[in-house]
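A single chain, nothing else alongside it, follows as structure tokens in the form predicted on its own.
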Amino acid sequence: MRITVDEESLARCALLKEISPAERQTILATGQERRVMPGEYFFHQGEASDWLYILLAGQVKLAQVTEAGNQVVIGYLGPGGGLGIVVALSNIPYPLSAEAMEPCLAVGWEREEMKALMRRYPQLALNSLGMVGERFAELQERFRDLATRRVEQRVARALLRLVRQFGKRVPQGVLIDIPLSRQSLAEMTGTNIYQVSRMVSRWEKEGVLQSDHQRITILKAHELVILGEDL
């Protein structure tokens, strides 16, 4: 199966910024290519941190399960994000499994050989401590959302987060490319089935989105900043 590889979005890889497209080149081609199907993953919770990745195409669901057994829908990676990155440099098990939504082509290193590349080329290692820090405030945002925020507010805040990463410009509004279940979308806002279907369908009947066949397409973004801020 043939995949297309984004370069746009490549280039924007945090852990690749102001490095030069020689360089960049140089970086990928020490990398092993590895192709990942639909349901399978990169990496399981508890596994070994050995390897470290860059998606180059595809879509990636990362998602923690509970001691309760619950799982928990962290977020979702395209094209240029960074799989295991800062858990691998850190050396400890990975926190949460990468599975693809879709077909997926990544480039991966192990743990000793990233290293040696950031000895080399430091603004590498200045970049995985970028991602650090924003991989930091994105979990303090979550954490405040789900200590303060009504369910609500939770969810339309979570279609918007996708909606910057994910978002596609249709005829109807901006369609949020990636397979979206109302499962994964309790699962990603602390809650349940019920309270999402409940609202997803109030919003369909407002006309604030419309959702078929797991994709969500946003018809009035300004009505779910709107519920998002509490405005």
Second form
There are 2 protein chains.
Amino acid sequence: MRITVDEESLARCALLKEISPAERQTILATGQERRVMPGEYFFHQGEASDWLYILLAGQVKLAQVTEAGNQVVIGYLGPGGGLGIVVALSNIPYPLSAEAMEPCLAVGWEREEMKALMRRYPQLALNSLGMVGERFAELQERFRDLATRRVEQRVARALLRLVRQFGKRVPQGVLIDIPLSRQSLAEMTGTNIYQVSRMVSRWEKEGVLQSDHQRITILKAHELVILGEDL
Amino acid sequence: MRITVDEESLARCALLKEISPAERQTILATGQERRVMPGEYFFHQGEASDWLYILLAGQVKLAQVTEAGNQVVIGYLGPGGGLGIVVALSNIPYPLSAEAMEPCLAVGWEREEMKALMRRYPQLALNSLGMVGERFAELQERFRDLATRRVEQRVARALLRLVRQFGKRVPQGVLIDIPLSRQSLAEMTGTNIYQVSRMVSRWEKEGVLQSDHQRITILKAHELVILGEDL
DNA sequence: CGTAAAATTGACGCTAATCAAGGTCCGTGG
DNA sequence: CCACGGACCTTGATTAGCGTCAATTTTACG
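Could you please show the structure of the form predicted together with a further copy of the same chain, as a counterpart to the form predicted on its own just displayed?
The complete assembly is shown below, putting the previous chain first.
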């Protein structure tokens, strides 16, 4: 397989760092290219976790669905992010679904193949552990938020996390550069669209942020920081 | 270092599985024995994650503390469990504290040493990834619980998880064989001791379980399963 | 221009957090 | 042996926070 992506973006990818370009090529050659269109899925929760991917382009939403049909958004991934890395090495099914939000390009490896690669290039395994560790720490932080903070604080903090991950500087402030519905915000923070709508409206009135067509721009991040703390 | 623990229990340890006894000895020889008494800590949240451990004997509680001083219990570990495995490979501080609940014996490795071992024995890294993956999936399940279920359901499900992990068959049912205060149950489920107390009392009246001196015995697990689902 | 999806807003009622008061169990020391 | 203090637990009353429903408005898009 030939991935037509510049070296630079591959070097930035956490999975392939500290691996020589030659080895990188060998590793990529073993993988398969996969393109996924918006609304389609890389995989669904509950399926056997036979493949893992590195996202090269596009945005992906990671979400769980409960028996009652409620979605819970675990997070978003951008280029360089890993899909299924967490579980591909344990024999458990995917614990969540990965949905493309934009046209996506990824490299995928079959589980056993990746195991073989990792045995051959241990740095690959170390990098995976690093990636998983960071994701784990973040999930733990969000778990704590859910266990101890009120809805307003959780929404404020969710926005700040999104700023960190997808923030683009614009004249007025920082734009969260993904399509972000009230629904998604609610699913990230364990509440419903009504509460989220109320808060966003109020913050907009107060000049803290600006909401327009599924795009939110943060004008006064420091205000959100304060709101996110326990008073 | 010589660990005076039988081969059998080492073979059961997820980190060392599929590793030859000879290699296992080399790996263990590189580690350092550490004993920790009840109430003492392997490490505290926020410290540099320079060490990782495999627990050989004893029980450990993993918990976060919020700025407001509230604890959030992430989980418990028994023999064979890994401490700090999740983050020891990423350069982030420990995201939680690990407190011994019984006299504990563990083997510890310094981060760079473990990296070297993993490069030499890639199976070690694969095993770590497997362990982390399982823990990740469980945390995600609990995250979803917190986001979508009511307190009663969460407490019921927490008890069922504890049964799976620490259940010992006794004549009347299944004993959860760790000291389990109302406080800890509350900290596991994102609520407070009052709610937990009410529920446990009610379930005791209904004959679902039996509570006595920080020990809980489940008499009718199927009832708890039903309570844990959405009606 | 019309339809559907997304967002808003107010009203209502339930869930769960909080507060207060008292109880039980246990080890320690008089 | 019994009294005392502390940790842990229980229970009721109160209230704040939040989820839910209904009605309406706004926005996207064919």
